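Encoded as structure tokens, the following chain is the form predicted on its own, with no partner shown.
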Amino acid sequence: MNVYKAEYIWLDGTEPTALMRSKTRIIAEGQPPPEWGFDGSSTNQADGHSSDCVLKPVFVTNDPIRGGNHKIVLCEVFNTDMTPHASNARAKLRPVAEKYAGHECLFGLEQEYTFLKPDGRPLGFPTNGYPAPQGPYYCGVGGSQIYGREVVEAHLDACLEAGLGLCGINAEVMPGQWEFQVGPLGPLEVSDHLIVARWLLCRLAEKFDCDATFDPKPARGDWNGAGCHTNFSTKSMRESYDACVAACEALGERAAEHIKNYGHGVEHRLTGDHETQRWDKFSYGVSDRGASVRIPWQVARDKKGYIEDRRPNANCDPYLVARVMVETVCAAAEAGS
């Protein structure tokens, strides 16, 4: 019988950020991923005397590391009595998503991220002490400014070959920091190919004896933070500029909300140095990446376009992200139509 293997990954309910989690299926040619078990008890989703949860696919695609036609399968997680576990932020988006459906609404997220060696050092961090200060390594070239582009070229591939939605990779500000971009797509499917590039990312890194974290400040100091920028818009955005300062406008309002949902440690992050807003204070400008919100300048020239929130952390989910950005928008929007 012609089988293929099937990759189940899954969000975990480890707090205050989950973990990625997989499994693999054997499955008969032909036959859809179906659901399937697993013990939450060790994935901090259950306990031990009730520990069965459910994986539901969402959304299936080619499994590039394994290639034929062997499968990665992104699921959902529920209760056995088929309601969503209180982890599920996708099922929270849903809804909202629906609701709003009318208003179009498109995301391009940036995935900042970096490489650490065993020990727990960046990527051209040296055994004592530190690099030379920021300034060549960002969309750097060359051996002294670069590190870890092989494993980038690797993962961008990858994620090309499953059909993710990425358009872009770059070098970023800290010595082994890098960043891909997502988008635009709709608020459900570009989280989806979010979470699976990431579990890429961190499955190619086993191949080159490092790892990718999400962390918001994986060094200490005079570095820049990892982000995971949120480029957004609205139909009404992408023909009236009155509407994305209506969106600033809206964001601002809700602006304790937000950063509640974009991710653990934003106050290590969003200090107000390294291109960044306090975590604190809510600010929108034309240009200005030291405000909470970025009006490109090619949108202030045009009068339509997206915005840029440069709040969230790269350890954030983006179930949550998507789905507090939909609301309050597209909320405001109708509000004063």
The other form holds:
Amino acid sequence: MNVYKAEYIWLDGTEPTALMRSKTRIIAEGQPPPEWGFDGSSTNQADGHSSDCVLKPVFVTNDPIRGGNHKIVLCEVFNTDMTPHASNARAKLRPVAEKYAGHECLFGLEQEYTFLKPDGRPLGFPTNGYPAPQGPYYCGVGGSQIYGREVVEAHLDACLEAGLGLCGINAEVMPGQWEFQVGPLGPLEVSDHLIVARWLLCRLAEKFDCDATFDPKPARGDWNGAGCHTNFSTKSMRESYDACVAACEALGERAAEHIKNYGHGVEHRLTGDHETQRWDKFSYGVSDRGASVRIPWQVARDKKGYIEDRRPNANCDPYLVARVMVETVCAAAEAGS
Ligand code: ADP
Ligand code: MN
Ligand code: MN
Ligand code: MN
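Return the structure block for the form predicted together with adenosine-5'-diphosphate (ADP); the form predicted on its own was the one displayed.
Let us now look at the entire complex, which starts with that chain.
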């Protein structure tokens, strides 16, 4: 083919949680994907009288679904006067990432999600009633434990083919619930890879007659919610335990501000049960899955490494999470040194 298909992906203006959108452009072989536009009045990004919004490519990679020379093109959204659109959280992360680039921040995101059947219930839930209680599902094996593995495997292959920095997958605590991990990567990179990985997941699920949701509380009752644990380190945290503890303390100083950036409905997930700390309390501790922030055991042993902020929701905007995290930890480190 002397053309390729470019799938332009962007985050829309839907409140309280943005949806992913995409459309295809045919481009001559050898040409980079150009800026493009779309109808913002259909995505909660503009009104009908002045509906045009601009798509600026920021991350281009191979399209593992179409294969061949086809591309995925992640974009930021701009207004026609070339100011970043109000919904464009990535634009607000850019200057913060740049300001603190010297700290060499790294993120590892644990994206949890749940497959839903066409009846809207989680995969593995019977039409009436409930499956056996939580216990055997996390990292389980076998047909009565595991639901959706074909999609999960297809998704992992697709992400690797697209060159995304996935570092693992596992079945989660609730049936039909899974996790993939991205990183460790810098703030913009990890967020870009996460969005493309989310898009690939939803796109592939179409083929399997199910849907993937990032709903933080997809089943009421005694079922775990879905989070996006955010593992974080700076260069000094990777060299010193004191810097890891200082980062935890800094997060505690600005806990309420962080909660606001961690995804809609975070109060309903962070109840104090199901391996969470309450949303209105802050704590940190070694190996403590009931804390807001966990210091992994091997970090306490090695006296250096990273910390895990367990609060972000599965439906969080990674650009908002990364921005507040970098700002809080790096500003405190500069004030303290
Ligand atoms: P959990 O035990 O919480 O389930 P996972 O194995 O799912 O942990 O995820 C651990 C995450 O930590 C991975 O995403 C990995 O990329 C990330 N990680 C490892 N080292 C670092 C580091 N130095 N800085 C930031 N993230 C890191
Ligand atoms: Mn995990
Ligand atoms: Mn998990
Ligand atoms: Mn975790």
